[in-house]
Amino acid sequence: MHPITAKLKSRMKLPVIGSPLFIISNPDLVIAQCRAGVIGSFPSLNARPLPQLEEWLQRLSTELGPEDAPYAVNLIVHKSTDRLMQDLELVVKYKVPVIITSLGAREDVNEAVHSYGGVVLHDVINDRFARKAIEKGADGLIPVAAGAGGHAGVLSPFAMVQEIREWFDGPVALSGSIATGAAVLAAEAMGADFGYIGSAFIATTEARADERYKQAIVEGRASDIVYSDLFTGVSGNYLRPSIVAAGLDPDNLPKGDYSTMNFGSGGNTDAKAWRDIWGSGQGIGAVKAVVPAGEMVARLKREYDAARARLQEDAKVLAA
């Protein structure tokens, strides 16, 4: 096992990283996520105004401690984000442990994380971009395969792993449709470390979401989601019953505009990608109830633990 896999899994009771959620990720989701033994994260631009990313990296730095596993936060690098250079500087002084990059990949960041020993994870679509992301002093990937929920690529999860493996030793996560504790486990066979999780985490007690957003992943299935750019000009999954509310055809979305992320390019101006229309993964069948995050992470522990035995007698019975 790589060190710096084994070094945040020491720390963790289930492989699987909670992953920022837009809007929706808090300290409270966090904590929980945390406390229950998996990595919690938020996108730093959750935290608005920039004061109160302060006040978020404060609160998480007293209320977590070394028996609670590390938490994340993610910096998008996009030219558009213009307070990226104050919230790397935030980042820094408050020594987050694992930082998740996106949308770009700069050499600077990597290197102001690494100065006080953070972790660089970035998210990919392919593995050029995998590829680009360690050139640049990224420490791990986060491939985003099909049916990711969001921002998403469209490749088989089974050929990102495999290709990613066979030039990079590193910490992986993968991503795509993971909402079980088999799946994570799965993610783990074809040699990923963790499962990178976030549209079951939306049905949470915790999760700062509208309450029909929640109970729409709770009543969802992988029919319920469709793949658009037209909302932030990259490529996403959203739910379908959203984009009907917003006066949309979810089968006829006109193309988005990736040089400029405008949110809600294409002639639709009234419904915005932050407020209402509502990104998803393809997993959220697995999603019965609104639960606190603790207990949805108890009940992934469970159905890890079972797969594994299952997997384990099934083992015994080819040996035989």
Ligand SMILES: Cc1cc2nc3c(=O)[nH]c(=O)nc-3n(C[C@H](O)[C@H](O)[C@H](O)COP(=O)(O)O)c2cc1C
Contents of the next structure:
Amino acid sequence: MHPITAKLKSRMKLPVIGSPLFIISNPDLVIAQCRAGVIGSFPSLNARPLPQLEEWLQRLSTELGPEDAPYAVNLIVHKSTDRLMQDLELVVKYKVPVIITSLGAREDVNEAVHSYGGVVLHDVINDRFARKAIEKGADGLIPVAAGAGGHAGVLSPFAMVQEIREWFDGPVALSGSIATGAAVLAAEAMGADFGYIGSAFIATTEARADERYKQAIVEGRASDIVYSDLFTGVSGNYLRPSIVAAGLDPDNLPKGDYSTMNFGSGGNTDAKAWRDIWGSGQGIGAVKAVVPAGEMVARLKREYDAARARLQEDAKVLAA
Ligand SMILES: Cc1cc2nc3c(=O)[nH]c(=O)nc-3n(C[C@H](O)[C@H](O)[C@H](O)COP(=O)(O)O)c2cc1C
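Could the form predicted in complex with this ligand be shown next, to go alongside the form predicted on its own?
Below: every chain and molecule of the assembly, starting with the one above.
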């Protein structure tokens, strides 16, 4: 096992990263995730205005200890994020253990995180971007496969992990429709080190999401997810009922425009992406109730252990 992967896993009870969720992730959710033994994370932009980010980081560094899993902050490296350098300064000041970068790979950001011993994981939708991210100094990769919530890719998780593992032995967190402990084990079997789970954590009591949104996650299944670039200019997965509620036809959505992309401020329709148009991946069929995040992690752990035991049992049937 790569030493960075081993260092992270040694502080975790289950190889899961609770992924950053725009608007939704907050310190309550992150603390619950880390205490339950998985990495919790939030996008720095969820703390607004800027001074709130320092309050959140102060709280996390006080309330989380060495017995908890490390926490992560997501920096959105895109030209529409004018706070990037200020957020980075705070991340360095509080020595945030793991940084998740998305939408852009930048050497100066990676160097700043390495200056205090932090780990950078970069999310990518194909092998070309993966190579670029590692060239620019990221420590690990998050292949965002088809079916992931938010800005998802279109490639199969099998194909992505297989191609990345041909040349990269560092930490890999697989993202896309993972919502059960068995799927986390499957990600590891494929060659990834962690399952990267977003949508399932929306249906937790700690998540900062409208109750109707949480219920839609509980009730939704894979066929309720619509892939469109209309809302932010970048293709992503959204819950069909929220598109209908915004007065749009989910089966006939116009094309979006990348040039007008402004992360988090509404994209190209009147309905604000993320607030009115609810992001979700295809894995939500596994989510049956809104529960505290600690309970969700306990379910994932039970399923993970059961899947491992079942596979060990099944393997005995194969001819030696
Ligand atoms: C509502 C929502 C908001 C998201 N916001 C962000 C974000 O701010 N930054 C980011 O890097 N990824 C974001 N993502 C993507 C997730 O971090 C992750 O890649 C994805 O949720 C994993 O797939 P899953 O939802 O099927 O588990 C978001 C996903 C959702 C569903």
